[in-house]
Amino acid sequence: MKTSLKIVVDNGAYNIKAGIIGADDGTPRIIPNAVVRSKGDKTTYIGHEITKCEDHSSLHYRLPFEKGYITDWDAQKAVWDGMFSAELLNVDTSEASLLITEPYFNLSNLQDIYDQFIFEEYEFQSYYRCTPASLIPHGNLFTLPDLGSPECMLVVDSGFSFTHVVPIMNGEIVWSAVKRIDVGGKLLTNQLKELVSFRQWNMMDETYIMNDVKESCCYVSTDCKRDMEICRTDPKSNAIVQEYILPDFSLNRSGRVRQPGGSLDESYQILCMNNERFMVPEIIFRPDDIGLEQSGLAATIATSISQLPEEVQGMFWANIGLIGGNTKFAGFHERLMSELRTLAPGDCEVVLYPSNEPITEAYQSAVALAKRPDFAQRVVTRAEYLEMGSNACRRKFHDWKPIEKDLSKGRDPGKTKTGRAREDEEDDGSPSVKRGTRAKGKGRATGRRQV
């Protein structure tokens, strides 16, 4: 099937990476996936509009994602509407094909809503839905000179909500060995807010500022006990302590790390970052520090590989890729390598492939997939959806659930002619979600919460 446009959307819980094939192949548009209310100018900003906000103090975030899954579809639709509008991508969705990512272990009823939004709200001609890690084999993360992508690889995706360890064999995810650690960027930011609020300034309402502090100051320690001893011996003056100058939005002055020897104005408010710099990212490697009864990242990788066929385990140890925003912490690669070497079998080589652009790596891989000649065979067309409903998507999109034998018999029972499920029959114990409006994707969704 030929389409005039192909749109790629890596729909992350924190940022959306979106672009049009042929126009945004190199650098995607990065859109905050949130609806934000500023207490300073009393204005609501939706998605890409957040860049226009000048007063980032005490921002109230309304996030479409909760615990890794879309639960507020009104907020998500509002962000998508702005993304497709003339202000950003400027596309007519009814004349385009879409490749979009979904969370790992996505729930069936949420997948149905994805399908309904894509085909009924936005009327795309066709679309393909998959997880971020499943795109990596099509990209260049593991590519070496004169060699293609390996048949066996393991992708560590450490994002906003969770950290996933995803083994891939012959281009397909081995779902029985996929592992999840309940630590992501959101938890790290919240932990830093609590530490700073207890020890220095009250920053519990300053999510935006503390996220910038985390990205600017934090690092992964290669020797946590040594660094803790340094901080304990001389808390105020040591090689680790770093001063962050808090922003003053009344003067349009952004926050920044104070450079050694830099002058200080009397009006500056200083945040002193000591052992918080490395103890917050340490949670990825030691979740039990905050009471999570889970193994750290290195042990989780070892457990995942141990559940794979023994004859190919060595190939997984030699092909471990790192994507996701948390892998950008300084020292992440070195710390993970040192721990994995102690866990790997003696006859196995451990090789890590850190991405140069871990936030956009899945998007770049998606672009490569969308350009392949066989991409048209992977998508579900609108005609197929109108005939079979979400069964067409379940049959074509491989995910963690086994394919039922009766999926090809026709549309879902309980579907209306437009493909919507009868809401009064959707009581399967899964988390409730807020549904979007029935607009055709041209305007914004209502800003009111549904209860």
The other form holds:
Amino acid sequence: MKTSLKIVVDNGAYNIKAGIIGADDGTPRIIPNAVVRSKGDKTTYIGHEITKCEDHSSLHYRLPFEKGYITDWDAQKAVWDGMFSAELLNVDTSEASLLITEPYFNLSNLQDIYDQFIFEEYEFQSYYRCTPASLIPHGNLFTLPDLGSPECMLVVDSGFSFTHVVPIMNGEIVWSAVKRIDVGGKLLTNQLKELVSFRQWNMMDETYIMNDVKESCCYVSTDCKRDMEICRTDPKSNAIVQEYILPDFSLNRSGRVRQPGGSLDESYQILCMNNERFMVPEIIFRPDDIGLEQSGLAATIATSISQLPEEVQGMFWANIGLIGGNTKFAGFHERLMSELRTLAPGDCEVVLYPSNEPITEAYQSAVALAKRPDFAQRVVTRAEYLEMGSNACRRKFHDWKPIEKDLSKGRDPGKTKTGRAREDEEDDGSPSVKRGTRAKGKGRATGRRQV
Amino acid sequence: MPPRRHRQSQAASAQLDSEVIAKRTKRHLDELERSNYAEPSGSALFPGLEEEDEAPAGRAAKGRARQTISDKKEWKGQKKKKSTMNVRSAVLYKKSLQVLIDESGIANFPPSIPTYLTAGAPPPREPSRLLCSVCGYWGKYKCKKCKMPYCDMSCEAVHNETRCERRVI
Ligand SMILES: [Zn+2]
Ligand SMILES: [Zn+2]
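Cool, the form predicted on its own is there; where's the form predicted together with its partner chain?
Every chain and every other molecule in the complex is listed next, the one we just looked at coming first.
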């Protein structure tokens, strides 16, 4: 196969992070994954065009993703068409190779549609589809360049749709221990919208503004009880309360946090952020606060690790990486650390690796993977798809599903790096147990502790 | 026999209570997944686009030949091509996540295979904490009528005036 243009698309439910290898390696283009209609200027904006929208009041959103999975392919196609067009990436997709991310536990009927779009609509020469966490071992989250990633790592990916805990052993996701908390940035913004609308201003239609309020004001408390009391004593004046100046798009004024002491005339509307500042992100740590019957993040990590082979559990505790936009909340990793310490066995070291760029970490790791010489062996080519259809992808892209029995013929286990692990899975129906046993010795022999 | 009947009806009403509360919680959690507040749930419509160029009568003319956003938009330098049947039907016929999950068959997978349906975090171990439904502080008390928590008399008054659903007895 001739060397062609390579494109990386981390296809998030909120933002797409996309770029061309060689041109956008440092920072990806950030493309809102939405079609919005602005009431103010009566215009529809698609994907990257949204940055041109100036009036953000009462935007009507149409999102390709529903609860983390693509259900609106018309909207997704509109955003992708724009992204590949001369307005943004300006690539001839039929001359290019693609690396694209998909959600954890993506449904096979949806995966077929990915294949159809990529080969039939955009006619890519070849492509590789995988989850964001699976890319992390190829990046630099855990180590400096050239040192390689640890044998065992646990990636926390807290994004727009939900929060996942993803253990990875020898570069392979251990799907039997992957856990999902149904709390993501979308739910948090909606919860904040609701609290504020009941307590102060009606902001139910102001998703854009409330998302900015959330990003500007919210933090994860390291002592929720203490902060709750601080907010209780004097709701108007305490160490936590913050004022957010609401935007006025008719006057071209954007929203911002009010600096203490700054004087304002009466034309400004003020939103008072008191216990809302920390009780909203708190839901990641206490989903039951809103009646969601799921454990918080720390307990979910502990559950995930408890389902991994005992011999290597210590290495998972010592290698916990944090990616996704929600991990940007101030206090996130301090709070997680203090809760994990109480849950981890006494002789276990707990080490967190928060990403400095949690939104683009998976993209950066994807760039590193796409640049590797052996990347070409991971992709499915257009010729293979034309011959075998989605079976070609099912056979090659290693995900949560066991490989179908009939696929054993014509397989070459030594061909890819993951060949051996895959072979194990084909032998019996319980991938985790088998893979765990196999990796035990290996993990102990080569695993290192991070300090 | 009367005492027994009394006990039974009490138990029945307690069960009803928890059912109503569970329903209310479920409804709230569903609302927190919405992309827009003002939308009928599950609607694939995008009113903004329709009011632009589709007359009220245009709805009847929809169906197979209806225009989609992706059809309508023309991008700089984009070659307009005829999509394959696969792509065409994905664009035209939107399925909800629930339908897609049903069609994927993951509900029938053996328990040894982890799926979207089995990967949810386990239930919490600690008892849940009650938060005042008005101000967000710890909610020590519960409304007798609707079981929503509140923290003090002033929040109770706000609750009664504005939020009480008065449905659970
Ligand atoms: Zn209260
Ligand atoms: Zn009530």
